[in-house]
Structures are given as structure tokens and as C-alpha cells.
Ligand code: TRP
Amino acid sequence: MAAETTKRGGFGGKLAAILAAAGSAIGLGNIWRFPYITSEHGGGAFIIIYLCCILFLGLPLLIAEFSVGHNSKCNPVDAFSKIKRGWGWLGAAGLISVTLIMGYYFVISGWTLNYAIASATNSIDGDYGAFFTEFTTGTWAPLIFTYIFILANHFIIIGGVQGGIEKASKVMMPLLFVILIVLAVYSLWLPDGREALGNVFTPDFSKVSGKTFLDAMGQAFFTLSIGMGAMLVYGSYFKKGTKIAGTAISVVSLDTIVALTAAVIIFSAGVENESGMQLAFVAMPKVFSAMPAGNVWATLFFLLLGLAALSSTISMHEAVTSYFVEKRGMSRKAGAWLVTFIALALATVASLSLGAWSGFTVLDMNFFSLLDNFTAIVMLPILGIMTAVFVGWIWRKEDMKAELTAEGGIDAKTYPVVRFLLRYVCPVLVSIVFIFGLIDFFNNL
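Now that the sequence is in front of us, could you give the structure of that chain alone in the form predicted on its own?
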């Protein structure tokens, strides 16, 4: 096993493992999605529900993925097959899902790079909505920035686990936290800044509905990269003796802190009622333009978005690269190039579908929206359910217990709780998200 681990590479220590895994979890959704759904569902009321979902849904599933990876020391396909023959399809489905996600996620990531440069050069003038529409529906400009972002991922990946991913994470994550803290401190000095804390944390249960619970479960599930194979691969790179439960708790804690801090920043700017791309690329630049040294703060904000995106996309890229290297016998450089070319092809179609190819639709959705909705509404919930079923029901009880209690840092008294959550609570909760998500999607067609 030692020889295999050395050949595969692995993280150099606990801190590297936490930073890399936290980077995978901390993405664009923490910074633009969490704030507006918090505002929509009653501030502190939503946060209470969300934290419960993180504790009883997100954390057990993250432990499950880490455990499968750490136990098998394999890529996602071989990991499930090694534990139970015939279950490699679950890992393969995860890799298909994360590949499709890369198709549109890289496009948005490229936008952050363009906006960081445009903010630094103070070249976003006039109508911010028109600037966003003109750029995103263009042909060459969004493609160029998308390609630059994909190539940045590529050269990190070919550096290997320690020389590429770990080294990048040790630089990116501290920088991300520094920028986040600087923006948070500055936001609290804005006219409405101090009130932002009250808006974030004061519960308003009058806004709580059934959709509140669904959005909280969905956010808890998707923010931790569950079902993509990325966390499983990172778990396989953990050194022997790495405490799985402790690492998972650290990742969940950092992910939640970033989301809450981002909410303070957004609430302070007074644009929390905007959503998604409009919040990040239209509302926030407009707010920054009215501030002293606004281009500086805008640049920092988009650097924050870019770093969050990059830390997530390298884990996606690595999950698929590991499959081609280990399962197909390719060199790391060749495997990385193959994944990069796949990502370039998907991202090209996704980007052009917003402009030149917008006339080609499926179910009234362009290719960009199709990738987004199919993975978020269909694939990831199903994969989350099946991961919980696999670890809770298929994996031999004795082997799972040995992995979690001997290596995972979970004591014998806590283990039955984790097992119960994976066997019963997680499949039920994620199934609810899946069913109601489908209903809501088709109702809105």
C-alpha cells in the first residue's frame, strides 16, 4: 500500500489536505448564491436551518466520500469497485457529472478574470447590465478568458498532487481568506455595514416555508462538491493516519465561514435581493462604482470570485484526470491534456450558446443552462443518494467501521450516529430535494 500511495502521490500533511478539500468546497455558490437565498428566507432563520442541514446531511456525506477514497486509494471508478465489485458505475457517473459541470463552470470562471482586469483598469463604464450582456453574448472575448482559466487549471494539474494542487492550494486559500477578510472589514464601515450583521443573523421566521428547507438542503449538499468524485479523489490522497472526521469538520467549518462572511459583504452593499449572475456581475460593480477607490474594491471582489472558482475547478479537473492516469494507463501530462481538451470543447459550446448559438435549445434551454440544470437537478442528487446507500448499506459494516474508527478519528460511540445518518437520514433528505427540484423545474418550463 505504501508503494502504491507513493506512486499515486498524496498530500504532504493535514493542513494541505484541509486547504485542498476546502478549496474544492468553497466556490462561486458560497459568494453569490448563499447571500441572496439567506435574504430570501429570513436571514438568521435560514442560517439555523442551513446549519442543521450541513450537520445532518452535508457532513455525513462528505465523511462518506472521504472514507471511500481513503480506504481504496483509487480513482472514483476503481474506488467503488474495490470496495464492492460491480459498483464502478457510481464512480463513472460522478466523473460524467463533474465533466459536464466543468463545461459551464469554466465559462463563468473566465468571466471573473475579465471583470477583475476590467475593474483594475477602470474600464467598466455606463450601463453595467449592458456591459455584462455584451460581454457574455460575445464570441471571442468570453472564449479567450475561458481558455486562459482552463489552461491555468491544466498547468496546476500537470504539476501533480503535491507539486501542483497542494502548492496552489497553499497560496490560493490563504489569499482568498485575506481578500475575504479585507472586504468584510471594509464593508462594515459602509453606511449600512453595521446593520448587515443584524440582517444576516436576525431570524425572521415569517419568511420560512417549505422551499426554505429545500434551498437549505440543496445549498448544504452542493456546496460540499458531493457526488462529483472530487472529494473522493482528494480523500484518496490523504496520508495514512489522516483523521477523516476531523478533516471533514474543518472543511465544512471553513466553507460555512466563507458563506457567512460573503453574506455580510453582500448585505452591507445592499444588493442581497439580487440573485446569481446579476448579483455578482451587475449589482456589485454598480455598488463599487459609488465607493471611494471603487475599482480597487471591485478588483479584490472579482479576484475573490476567481480564486474561489479556481480552487473548485482544479479538484474537478483532477477527479477526471486521475481516472485516465490510473484506469487508462496514461501519463499525468497526457491525461491532463485530454481532460483539458474535453473541457475546452464543452466550454466553447456552452459559451457560444449564450450568444452566436443561442438559437439551438433543448426544452427551451441553451447548452449552458442545460448543463447547469441537468447536473444540479438530476445527476448530483441521484449520486448523493447512491453514495449514501453505498456507504450505509452496501459497504460491509465491519470494513466501514474499521475505516472510520481506526483511521477516521470517529470514536465507537459516534460511529453508530454517522452510520444511521448515512443509512436513513441522508437518502431521505436528498430524495426530497431531488423530487421537489424536478417538480419545480418542470413547473417553470
Given for the second form:
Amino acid sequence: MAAETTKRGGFGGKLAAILAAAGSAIGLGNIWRFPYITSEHGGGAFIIIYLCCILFLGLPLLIAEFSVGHNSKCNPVDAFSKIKRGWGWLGAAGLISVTLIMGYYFVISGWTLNYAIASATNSIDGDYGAFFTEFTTGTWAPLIFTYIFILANHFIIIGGVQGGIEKASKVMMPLLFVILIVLAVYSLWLPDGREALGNVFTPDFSKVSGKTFLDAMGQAFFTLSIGMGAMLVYGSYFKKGTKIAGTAISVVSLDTIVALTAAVIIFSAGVENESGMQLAFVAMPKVFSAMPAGNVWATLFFLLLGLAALSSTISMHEAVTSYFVEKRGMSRKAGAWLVTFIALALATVASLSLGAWSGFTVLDMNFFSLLDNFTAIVMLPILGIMTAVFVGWIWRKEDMKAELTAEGGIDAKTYPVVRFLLRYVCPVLVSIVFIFGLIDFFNNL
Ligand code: TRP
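The form predicted in complex with the ligand is what I want next, because the block you gave corresponds to the form predicted on its own; please supply it.
First the chain shown before, then all remaining chains and molecules of the complex.
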């Protein structure tokens, strides 16, 4: 046992733990997805519902996942089965989901690279929509950028938990915050910007429907990387004595601040009527191009998006790698290569499914949307419900309590609330939202 714990990697300290986990949480979900979902659902009204989902569902689930990891010091599959025999499948289901997410997430990550370079060299001219379509439906260009991104990931993972992930997070996250602040200050300084912001953040409850709750919850889970084993593995790398609830609160706060700031940046540029991927990749470069030194701002924006994506994808990769290393006895290098190859294969199909292979569809969805929808609509809620049930009902109360209260302070104070939310509120609310989500999905087919 002692040998096992010393052999495992781990984060050097509190700050590293927070930065790495915040890196996992803060991603395309915050900067690319949150603003457009917000604008689709009536701005301020959506934000209020979203914040409730983060606080009452997302935060307790993040605490649950950190605790399972920190308590068992294992990869996701062994972590659940070590606490309760027969529950390893829950970790496996998370790892399968995160692998599927990697399939399309890496493709979008690759785009950010192309856009950062194209903005820096001022080579997107004229029609931004046409540029986007031509690039993303092309064969080689998006693949090459995606491969570069996957390899960058690979080499960070090979560096180990402290030498790779921790080091990278300590460089990337501060840089990300600086770029975010620079862009936010600039956008608030634009006079039209402040007006546009007022319009977006003023709640419009007439746009709220059942779907609003669905999307708010889905977004809250997605942005906190819930249920996929990534946060569990990072929790397993926390030092002894780390305050679990305290760390989770820091991560959730940073994640929420970044999402709201990204919305400020995007809406003050006056693009609230765009939706989907078009928002970040078409509307933003267009808006920047009309500003003085526009290509500098555009480059910074895509750099921001790329950094956020990179710090998220390393946690996805690490979760699956840790499984191959600990459960299948591979070396870290071999395990990482295997995950890299799986990611390369899935991302290749996902990227081509937007162009050359767009003719192959299932339920009217290409492979890219299939990965996105299946993980977001089916897997995410199921994993959320089962994680809550596991920690709230299956894990021995005394053990769970000991894990969560050992460090005192805020952890001990929040324990009863967290337990109540995990036992009752999360399973019930998430189940309701899940069922209505499925009904809504099939109605729209
Ligand atoms: N949280 C990430 C974002 O907001 C996306 C994400 C979802 C994720 N599930 C994950 C990241 C699992 C790492 C691991 O973009």
C-alpha cells in the first residue's frame, strides 16, 4: 500500500490542485458554449437558473467526485470498486464518455489553433462564414490542426502529473486569466459594448421554458467536467490534508467567473444574435475586424479559447491514461500513446463527418453531433445521478463523512448540506430533467 501511494504521481500543493482542476473545468464550455446558450434562453433569466444548477447540483457532485478520488487514490474504475465492490462500471462509463467527448472536443480545439494563426497573420479576409465552412468541411487542414493539438496534449501527459500537468497548468491558467481580463477591460471600454451588455443581462423570463432548465443543467455539468472521471483522477492526486469542499468551491467560483466574463466579452461585441459554433468562429472575428488593431484582439481571443481547450483536454486524456497505467499495467508512456491513438482515430472520423463523410448519418446526425448529443443528453445526466446515488446512498456514511470532514473548516461545515443535496436533491432533479430532455430530443427528431 505504501509503495503504491508513493509510486503514484500527485500535485505539489493546494494551488496546483486548484489550477489543474479549474483548467479541466474552464474550457470551450465556458467561452464558446455558455455565451450562446445564454443568448438563446433569454440572457439574465438563464443565468439565474444556471447559477442555481451550479450551486445545488454541480458543486455537490464535484465535491462527491473529488472525495471518491481522494479517498481511494485510484483511477476511476478502481476508485469506485475499492469503495464498494461491483461499482467499477460507474468509473468505466465515465471513461467511455470522456473518450467520446475527446472525439469531437479535440476537433474544435484544433480549429482554435488555425484561427489564432489566421488572425495573427491577418489571413481571414472577406466572408467569415465562408471561411469557417470551407475550413471545417475541408479534409486535411482541420485534421492537421487537430493532430497538432492532440500531440501537444500527449507530450504534457507524458511529462507526468507534476512535471507535465501541474507545470502546464501553472503556466496556462495565469496566462488565460490575463488574456481574459485584457479582453474584458477592452470590451467594457467600447461604448456600444456597455449598452449591448445591459440588453443581454436583463432577464427576459418570457424566453424561459422546460428546455431552459434542461440546458442550464447540462451546461452546469459539462462545464464542471462532472461524472467523467477527470475530476475524480485529479482528486486522487490531491495531497493528504487538502480541503475537498474548499477546493471545489474555488474551482466552481473560477469557472463561473470565466463563463460570465466570456459572456461579457462576446455580448459587448454585439453578437448576441448569433448562435452555435458560428458565434465564436464567425461572429467574433468579424466584430474584431471592425476594431482598431482587430487582428491582435482576434489572436488573443483564439489563444484564450485554445488555452482553455488544452487545459481541459489534458484532464480528459489523463483520466483514461490513468486507467491503462494502473488497471492494465502499462507504462505511462504506453498508456498515453494508446489514449492518443484512440483520440486520433475518433477525432479523424468526427472531423471528416463535417465534410467528406457528412453523408453518413444516424438519426439525422453526423458522427460529430452524435458524439456531442449522446454524451450531453444521455451520459452526462446518468453519470450525475449515479455519482450522487453512489456517494449519497452506497458509500458507508462514516467513511464518506470522515473523508469530507477530516480537514475541518469549511469542509466540516458544508458536509451535512452536501450529503442532503447528494441523497435527495441531485437524484430527483437530475432524473426529472433527464426524462424531459429525452422526450424533448425525440420530439425534435
Ligand atoms: N469542462 C469542460 C469545458 O467546459 C468540458 C468537459 C466536459 C470536460 N467533460 C469533461 C473536460 C471531462 C474534462 C473532462 O469545456
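Just so we're on the same page, rigid core means the largest C-alpha set that superposes within 1.5 Å between forms. All of these numbers come straight from a predicted model, not from anything done at the bench. Residue numbers count along the first chain shown, from 1.
Put the two forms on the same core and the Cα of G43 is off by 2 Å or more between these two forms. Comparing the forms between these two forms, the C-alpha position of E134 differs by less than 2 angstroms, with the core used for superposition.
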